[in-house]
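One chain comes next, on its own, written as structure tokens: the form predicted on its own.
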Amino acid sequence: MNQSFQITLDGQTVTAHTGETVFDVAKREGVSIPSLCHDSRLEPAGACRVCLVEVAGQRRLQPGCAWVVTPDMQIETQTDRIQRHRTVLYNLYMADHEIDDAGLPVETGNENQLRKLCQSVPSMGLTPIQAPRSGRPLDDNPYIKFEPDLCILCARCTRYCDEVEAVNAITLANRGSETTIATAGQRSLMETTCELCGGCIDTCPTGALIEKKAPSNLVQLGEIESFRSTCNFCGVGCQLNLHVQNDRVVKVTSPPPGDTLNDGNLCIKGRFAYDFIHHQDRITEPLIRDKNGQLQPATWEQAIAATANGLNAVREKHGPDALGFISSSRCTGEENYLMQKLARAAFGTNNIHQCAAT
């Protein structure tokens, strides 16, 4: 039974509900708690230790993403102890991460969240270590690249592959400093159960998993505009963000989880198959055949009129059932509704079909 009760968060009395975590309450109250391994689509793992908070009566700091609140619990998210912990933790991450000339984790085309966190703490100058994590340099899949030097082993990618996609194409393998993100036998993703949806890229916080097609220095290039659109590969209506530079789509990402019906997920077509937008063979204007049967450019008004005249001519000569209408699963539900309305109400035939039914 979902009951409400009071807890204390950073000195303020707030309302919580049965089963909620510290993260859940903090988000609702507008309190920011950093994290690297948390994704609202996944079960909490507490792997990155970035979100540790102080809970009254607990000897150790506890992970805010997984710690379930109880009545009268007292929680602090910003204390000297927590700040000391973050300073040491972020510096340990930096010692096991590729660093740029500024002494910070390198930026990637996916935006390195660890870099932003490290900018908030002083450098301890720890000696870099060389973790012998193995990658898959010979993986010939066309879309997903793995950079082991950028991996922090938060396991978001493997958990996403298991809990959301349920294909288990990648997993944590080996032990200790050799732990890495692997496939069975380190085979190419093309030889596994991977669906190449790119969800692992989307959830990766550091850019260790990155899209091969997009510019690797996309963030540094700047002047990137983002436009919300609807995927046109099926009728589900998944929302996506088109990233445009110099009037060209250079990358497609999904909106944040919880914002749209696809909950931050996209399939292989929605995320990677955007080359057609700028393909040289793409039809960009209406075409009408002239008296010689050759296609000629026309205005939309001319094209619609020619279509209506042709359909009416067939109906008048052979009757309405001589016409057939086929709609597409790539259209929206509203567009498919209008197509059947056109067939039945305007032309008087029930010869209407949709390609998703075949």
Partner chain sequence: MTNSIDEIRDTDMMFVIGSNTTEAHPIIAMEMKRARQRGAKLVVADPRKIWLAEMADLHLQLKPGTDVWLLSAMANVIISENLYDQAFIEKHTTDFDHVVEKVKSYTPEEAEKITGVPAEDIRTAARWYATTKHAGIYYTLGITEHTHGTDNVYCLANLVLMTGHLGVKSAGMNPLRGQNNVQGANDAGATPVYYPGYQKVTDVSVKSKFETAWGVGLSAHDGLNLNEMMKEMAKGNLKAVYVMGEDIVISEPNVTKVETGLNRCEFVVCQEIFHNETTRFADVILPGACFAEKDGVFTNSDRRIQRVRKAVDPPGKARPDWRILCDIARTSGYAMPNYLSTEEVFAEFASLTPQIKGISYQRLEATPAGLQWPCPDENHPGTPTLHLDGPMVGTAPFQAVDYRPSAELPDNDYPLVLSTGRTLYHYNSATQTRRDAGPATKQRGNFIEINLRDAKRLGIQHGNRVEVASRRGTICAEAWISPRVRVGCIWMPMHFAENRANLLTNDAGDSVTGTGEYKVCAVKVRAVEALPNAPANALLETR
Contents of the next structure:
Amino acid sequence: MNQSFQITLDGQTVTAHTGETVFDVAKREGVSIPSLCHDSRLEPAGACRVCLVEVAGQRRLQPGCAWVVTPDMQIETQTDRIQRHRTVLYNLYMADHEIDDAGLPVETGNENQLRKLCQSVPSMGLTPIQAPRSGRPLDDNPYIKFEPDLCILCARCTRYCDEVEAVNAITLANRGSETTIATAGQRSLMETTCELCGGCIDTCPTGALIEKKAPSNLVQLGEIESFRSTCNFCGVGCQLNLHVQNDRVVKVTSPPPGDTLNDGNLCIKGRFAYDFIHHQDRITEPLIRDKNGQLQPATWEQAIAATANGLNAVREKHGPDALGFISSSRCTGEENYLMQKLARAAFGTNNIHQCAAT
Amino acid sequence: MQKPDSQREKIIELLEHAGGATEDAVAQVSRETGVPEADIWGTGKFYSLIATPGKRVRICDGLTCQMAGADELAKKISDSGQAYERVSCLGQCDLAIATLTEDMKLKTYGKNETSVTPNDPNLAINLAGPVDLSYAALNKARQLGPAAVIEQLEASGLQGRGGAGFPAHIKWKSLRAQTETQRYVICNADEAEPGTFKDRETILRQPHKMLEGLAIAAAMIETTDIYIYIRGEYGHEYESINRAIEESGDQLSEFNFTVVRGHGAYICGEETALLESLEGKRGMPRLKPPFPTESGFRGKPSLIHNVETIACVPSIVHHGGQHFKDLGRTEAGSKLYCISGHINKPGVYELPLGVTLDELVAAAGGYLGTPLAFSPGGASSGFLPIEMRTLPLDYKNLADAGSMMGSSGVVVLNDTVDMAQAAGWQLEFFERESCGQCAPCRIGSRYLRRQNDDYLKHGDPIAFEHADDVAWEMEEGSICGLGMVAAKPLESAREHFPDHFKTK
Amino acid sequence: MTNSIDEIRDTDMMFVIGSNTTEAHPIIAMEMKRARQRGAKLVVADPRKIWLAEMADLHLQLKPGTDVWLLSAMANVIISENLYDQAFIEKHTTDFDHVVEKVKSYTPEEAEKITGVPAEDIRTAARWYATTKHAGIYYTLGITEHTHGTDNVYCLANLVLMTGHLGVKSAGMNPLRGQNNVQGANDAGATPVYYPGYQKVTDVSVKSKFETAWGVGLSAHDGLNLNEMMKEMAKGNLKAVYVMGEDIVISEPNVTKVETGLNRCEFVVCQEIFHNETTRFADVILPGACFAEKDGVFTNSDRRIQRVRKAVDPPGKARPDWRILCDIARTSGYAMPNYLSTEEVFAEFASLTPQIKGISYQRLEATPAGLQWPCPDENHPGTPTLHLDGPMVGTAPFQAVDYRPSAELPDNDYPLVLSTGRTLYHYNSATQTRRDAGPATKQRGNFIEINLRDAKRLGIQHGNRVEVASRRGTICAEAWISPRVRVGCIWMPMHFAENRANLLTNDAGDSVTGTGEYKVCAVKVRAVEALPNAPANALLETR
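Same protein, different form: I have the form predicted on its own, so give me the form predicted together with its partner chain.
Every chain and every other molecule in the complex is listed next, the one we just looked at coming first.
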């Protein structure tokens, strides 16, 4: 039963609906509540404690990501109490995080959202706690790297692995300050149920999980070019951002969850299998087979002419239906349109098809 | 994803039988249960009794055992060439120093036997009384029906004895109001708060009071499924429960009792962490709401009570709510107080709720040496100065004093103790037992322990420069009660014993 | 797909048949997992115990090629237990009585004998499917890659129609497309019987429309489909082929025949980004561009048109394929317009295609999640779910079909059934995925899955090299003893050029579509001591 009702958010009366969380309402109203462990694809965990808000009548601060609003509820997100909470909490995180020369959480090849939060509060200079958090330095998987010193244990990665990809390859292990992200037996991801989808990297808010393939300074380079495109593998049609540096695709990510049909998710092929683009085996010039059966480099003019002549010769000798055109379900719609137009309009045959059984 | 027929709830026990959280054992349990390996690994590594395989002596480092010289004992054991591990309070403070042998058998080094209040049939639990196998209260409850029984429960003023002091009848009413008919009664016997051993004595001496209370609760909320979660270190107590279930014969035959052993995690005494553990997961507390009365074990409404709370129920049904209420002084009922430390006769004393420390110590044979401080309700309650010896030990007065009734595990410290050192022992406990889920507790508990260590080493109070802020944040920001109180020992010691925290 | 991918998460029942979704469509599988974790029922029909089957409520592990029996028996249950949607049938369909009559003899008990699926499981699946409102069917090549593939599809359509699971959110009939732009290639008319937008080439008015638009006379008869082209090529009747972006020597069934055909051709052109098995036969090789190097659109499984954008330049002299095609058309004498961009090509394509007439690059810029056809005019929001207000035109006929066995069944000489398919880690002929460390390490070479009982009988141990032979060819692979496959069946991926599964498969085609029978052919397996000299694979050596 979906009902609308009023609540008070930072003193403003706003409309909310049955089942909505403080986050849902705040997002719609443009009220910004910081958070690290929230991902719209996952069940709220309330674990990072960054999003705590004041709820009238509740003795304790409550997590905005999980707190479900009810009629006439009064929520405050900006009080002195919350400000103090954020200041000390972010400073505690800093005491458990690798810090750079600027005194802020280190940023790797991916954005560190904790760094941004820490810039918003005064530094208390808490002594580092040197948590004995183990990593997997010997994990030889080719794509995914875990930096334990950048991990805040928000468990987005393990929850993603369980709830979305559902392969349950990684887990929280140990307890207290020894808690870490682990595989069974701390094995390489290659020897687990991991399918190398890289969703853990994507959901990690601090860059503790990063692509091994991508340059480590991508964020620091500032505006590196990114192109929105569509994956070229299976028929799902996932949206991608191709990140380009020096005319090379150096990283592939998904647009954020919510706007696209892949909802922020990609598989191993979409996210990682882009090495072929710049592979040395690419054919880089037209080739024509000579009398001895050897392929020889040619100019485009020669190759186009050879093709046109070859096809025309067969048509003249055997008729248009002696020609066959095999188009590609890998190519674009425009190219398929042009290929069938080529077959039909230029060569007069309907012998045009592609491998398309479903 | 787990297979639909996977047997997650069994994995912890199977892992224990397979030798602990090793790669081979995890693979084997995964094959047997259909639960993914990583989930089993992560769960196994949470519980200290199975996380690291290998035989060793486990030496308690709870406050009372530390005061009794557990460090020296550890050195002796180490010198003898035996492997050992320091573990959190084993619930044997009255017999300190406590250890578990390599075969997980209890071995204590104390001089005294446990003392309990002499037989008095008026008392609700009456540890020293005869064992009653009649289950008359259960039969009476059935005759009265749920409405009348809950009315008596309300009249009794019974508050949760695990520490939170929540009125028991409200939970029962809430359970009865649920539309879901699959409901559970769960007994929290995961007694692990340092200084506390009252549930242990209840289970050993009056297990039928507990079973009967559980049966009454189950009958009143219309279920037959009863789970008892008992800490893994309690071997005799586990046997005592099973023996009592056998002894009860046909009286309880309609109920399905399941006794589940913990595997070394203090946090599983927190009710939602306990539920996670029952479900075969890491014992990490859940967010509340929803509360277990709506969505508990397996997502179904669950009535969770501490051993002592539920053991009071037969007496309430038998004698009526008013009788129980009148047993108390400042608040309702008689109460099991554990007392240990620097006193003559450590033990469990059932006294009117609201007695003072002096009265309690008088029952326990008087102070040893010159008392300096006491911890009224386990590590979570922090320390109070001996000047508060006449404060009623009840829920309200202790809360007003900035402490808490908690599990009423009272520890008395005399003037031979350095309060910074005592605070350090408690901080170590919380650091080790933090589940690691939320940052205020995980980072804060380690931070404060390290700062206190730094002070103990260098004598410079600058170590505590940010302690108040961090303690404040732990209380405000943590998910569960553990994090909320983990700074209390340090903060209360600094407040009440400033001389112990000066520049040295 | 009649329905959208994002509707899957809200479904209450999924009937997945002939689709190894977690491997072939991982992101759609995520939606299925999401629905599953939410409590939706999942029934998987597949000869293999794939991962989806392990998480299912019910796995119908049918014998390969017996789908018509299984599905007809489900229809039998729905009809005999009165679980069909009378109102929907009356309003939107015809010929229901034909199916009622036909499936009478397809009882669950008889079906159990043929399919190997317990009758009670067939009943349960049918009841769940018929009585759940938001129940969707999801299928892919396990349904279509049979000589009776069209019959299989008819059977599924019958189930959808008799239960009224059409025009309902999170329900419908949902083929999951295997390639990024299968849908788009078909929509664009890369098919021998249709112009763009499924307009029949044999329809005179359609023909004249395109003749006017393109300014040239056009052929009036259907062309050859791919399967037929391969056969005519082998017979020497098809004399020249222009192959763009497809490795037919790996991907077509019975590739020995394909190779014979290519050798007989007078002229072969390949437009490719990598050398592959097919380019070995090319007279001219034209270097094309990959998706990151050109503009355009792809149309995905749920009819969603989305933009492809150029991010980097093609390597060396390689050029975007659309420019190459235009140059060849002009050079061979046809006045192909001088398009300045793919946007202009798309505009022409859309203007001739009613379903996408309302879609333009401009609109696609403004709708980052793409637009789903039908989208007949520029104000139309697109169509996430087909038939929401009842079937668009007229009524849908039921199709009564009879079971026909697969073209080649096991016998004494070739006693095992081979099915082929895709894995998560590779893609088609793997020219792209084997160039990346992750997939290449996870799966280094070809393998078969074989049941322990068959393996024992044949003296094969896990990891052994085995020789797999059919009437058409012989290849080697590593044996993986796997509980996923039925006794009497083996399974093999299609990705590996040096040991091509399609040397074995049968090119007998579906009677309507011509699609090859990749899912059933008869083979024999024996352990071999050492791997014979497999064709050297340059692709693997150069990394």
